[in-house]
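Have a look below at one chain only, the form predicted on its own, in structure tokens format.
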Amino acid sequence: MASSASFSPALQAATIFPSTWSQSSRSSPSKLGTILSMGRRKELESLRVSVATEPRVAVPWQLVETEGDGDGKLAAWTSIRQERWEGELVVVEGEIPLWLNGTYLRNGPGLWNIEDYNFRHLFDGYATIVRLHFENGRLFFGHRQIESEAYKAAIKNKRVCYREFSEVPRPDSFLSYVGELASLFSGASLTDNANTGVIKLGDGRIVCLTETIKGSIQIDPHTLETIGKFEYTDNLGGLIHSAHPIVTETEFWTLLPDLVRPGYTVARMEPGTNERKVIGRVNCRGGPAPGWVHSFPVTEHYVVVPEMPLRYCAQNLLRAEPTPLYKFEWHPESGSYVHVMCKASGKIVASVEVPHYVTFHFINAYEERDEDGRVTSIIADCCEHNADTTILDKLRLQNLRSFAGQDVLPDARVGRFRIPLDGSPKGELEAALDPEEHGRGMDMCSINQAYLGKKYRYAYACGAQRPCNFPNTLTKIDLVKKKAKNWHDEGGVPSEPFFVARPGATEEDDGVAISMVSDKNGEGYALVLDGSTFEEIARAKFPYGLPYGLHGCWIPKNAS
């Protein structure tokens, strides 16, 4: 099998479909487990799978594997073995929940190498989304390689063709390197690789997204073929937008920030249609550019919009090797800022300072009321930095694969704003729990989202058992006890996990979180815990370990 520094050509258009596989017989719960006899076993062990095109080839189930499978390196950083598979997974520990009928689709870099270069950050690899689809207790798998074109460029080629998040084209002469300049500024050269995340439209539509605007691709989420591109039909312009939009069945927002004139434009698209309409526009307080928005809240009547101290910088943009800050530049002197906008009338209710900040991600946002139910102040909650930017060079991918037991994840908190509606100019950043509850870990969140910009009390999120190098629990928070459930695997990395409530709940955490674990034998399985209790309910187990991945989002079987 291929190393991590190569991509086999036989495998990049594979789809492998295991169709003689069915689900196996159960142990009690008790023992938490699904054991395959010896002979089913060695029926595994021994099963040929067709490849679904040209030339037909076949490949023995257990060699589709990671590189350092069963030797202690986690498939985490590595790439994805091959474009593309399929199948139901019957290596099945515990119970799936019957209720639990849908798909989670999880997006992600997946591809962090092209022939024998190797990139250098986890944000600059080629889109990998993935799919469980669970369905009366059992579940099938599958996941392809997004095709967008800055993808089918650097295989065609074999060399990185586009702008990534820290690669650039490596130019052939200089006046090759003043054109690719020139294609910079028209977004020409911008990359499309959707690489973050995947929505489900109010009408159904499925979209995976990045920072920049034409990095919005449609997909099927049966097949998870590349439909095409997700064009906007309005005349809106810019380059890049927030790669999380705040998306429900009725509402999509979406901010675009303005590095000509420092701001954000907030904009709203109705379902079923691909126009964003301008609600209004926030002028940045600070400069000399517009800080970096990856994601914001929303309550019930306003968007909240942040303006971080770490800002989009044009000069570190144009260099071919990245800074320790990529795109961005740390100006503390330039303050930091949260401004709230109405959503009916686009005016800015409130425009406050706040201590320093450095968010990827916002959790959720609500409106708290006073006895006689007016609005006086917004809370607005993130996984928030301590305001260190050191965060964005620790993913660099040497990094994640070097770690030899330092602690060296630098710490993040629950970091709750209180916005007042008053006029006062100031406002309030503190941890809205000990940061020691979770590990000095937090990012990759989500909540059930019928509380999404209401008054909620739980959050799931990726804490920290250190030492480490990354994110390597799941925990769930509990804001009103502010406590803290951690599930730890010893060894294995999660990604996010994503919460699912129970058709016809009534608690808030009744439901399930679903994750995605590669674990130190270079495996990997999919998991499932009780959002109540945070105990483990089921794992699957994968064909084999999958890369990291970033976001997801969930399709009701009524919606599928």
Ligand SMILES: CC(/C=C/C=O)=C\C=C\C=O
The other form holds:
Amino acid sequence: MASSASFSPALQAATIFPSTWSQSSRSSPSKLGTILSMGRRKELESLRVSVATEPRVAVPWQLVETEGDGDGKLAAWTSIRQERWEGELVVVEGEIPLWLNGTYLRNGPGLWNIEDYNFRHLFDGYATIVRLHFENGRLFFGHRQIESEAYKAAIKNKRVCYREFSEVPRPDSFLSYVGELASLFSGASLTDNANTGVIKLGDGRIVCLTETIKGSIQIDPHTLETIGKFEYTDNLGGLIHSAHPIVTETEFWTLLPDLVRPGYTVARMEPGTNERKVIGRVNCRGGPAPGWVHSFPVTEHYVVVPEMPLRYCAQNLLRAEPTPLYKFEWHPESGSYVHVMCKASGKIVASVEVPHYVTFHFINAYEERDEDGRVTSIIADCCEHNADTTILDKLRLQNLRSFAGQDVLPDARVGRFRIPLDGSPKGELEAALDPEEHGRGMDMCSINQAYLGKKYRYAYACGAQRPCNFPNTLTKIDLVKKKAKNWHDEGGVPSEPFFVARPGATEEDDGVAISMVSDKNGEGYALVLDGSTFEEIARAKFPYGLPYGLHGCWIPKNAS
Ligand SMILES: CC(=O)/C=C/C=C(C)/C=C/C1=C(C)CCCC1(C)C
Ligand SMILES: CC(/C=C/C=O)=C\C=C\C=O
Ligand SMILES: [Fe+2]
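Return one more block: the form predicted in complex with the ligand, after the form predicted on its own shown previously.
After this comes the whole thing, all chains and molecules, with the earlier chain placed first.
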């Protein structure tokens, strides 16, 4: 396959995108792998011809394969091999449920090099958006690079031009691109590389996000084309926000850390607008800066604001060389807190000290009531790394690429906070189930969205089958029985299992979990697991393996 260093999107774009499907360039059956029976393959081949009539851009497999097939490398940490691809996945094992109609989009940092310069960290890569479009049992697949200013500048100038998670441009690269007007040591130097997640706003717009506010980019969910920057029309200012706003049909909540007066602004945006309105503010209880807020949870009536001792560091944000904790610092002396704000009034109803914790991802939260219906406490669950920051270093590409059979993934658990609302100064944090149930790996979670902010039972996440250096299983957690069911395919790295409920379902786990597996030998496939039994229902082979991806969203058929 193309070495990551030789990726040249501009050139590839010119050579690999015919404007119509070219029948002569369809794969020969032998190239479709050995999974299909001959009968099923013929049937699918004929389906595929019918795809030719669709006005879709399709990239022929043969052109893809001129780059060479799997090269023995795990696809997960290998840069995406070309700028885009689109077509039908015809090599399907199992049956895709006929009720599963809609589009799953997944975003992530898929390009970790410019020319022969290789990036350091998983979170540095330029955003690759992947699309799985399910239609009456068929599956259409595509991927495309998001055309952020940072990505376009890097391609044009053949070097990093903006500050990424850990990568920093050489001063001359930045100035030659942005000009003397902006200083390398200013907010203007921060990236807009929207490589972390993708959300569907209540009004239907699809926006890719990262932690810089300028890195909010609207895309077309059909073509994956970059529409342009999502401009916030308010005057909230600031440079960074949570990468995971809470988004439903009617609500949008976000947190903006304030690095000048340590605290957080809680803001809400109505569907159809680009204007965030401030609902309230939380002042930090400790430390020189707010804790990192990659995500936060809400309940029906409250916003939960975490304050971790892993705190932003303004100097590190603008430093030339990465520090051990990148843009952050560990301040155990500052204490760990959780604050609870009333959604309606913006008032803080609880602010408790809790045991130290490190989390990227909250899973869900809900209100506990007494027999009179009064809310007595908030339960908030997260993927918790045992208050250990070493996970950040484990996500350096060099570490991810150098697995030699040793078990080096730090332990993680489902951390459950109980936050009393009776004025008590302390909250609790405990494992919600024995972490051995999921191999002591725990991150990249989803739930049935109908249970967001409500008492819930099931969480889907990535767990571990050890030895490993990265979460390598999919796990379904039953928080009532305190048990997990695990799915594993040796050597593969599955991405976040995204739960999609069956239309009309009444059981919480009636639906599927969708994931994409970046496999050995440069291969990969889309995976559909039954949400209830957690058995595999279908897998569909990609034309080539994809780099690991982070978070996704679901666009149901009638909304796409
Ligand atoms: C857990 C995870 O996915 C985190 C991703 C974090 C990112 C992409 C953070 C990016 C940042 C910048 C690009 C510049 C400013 C600092 C910071 C928020 C760390
Ligand atoms: C992939 C990851 C952590 C894995 C460790 O167990 C964190 C990703 C965060 C991005 O959103
Ligand atoms: Fe995330």
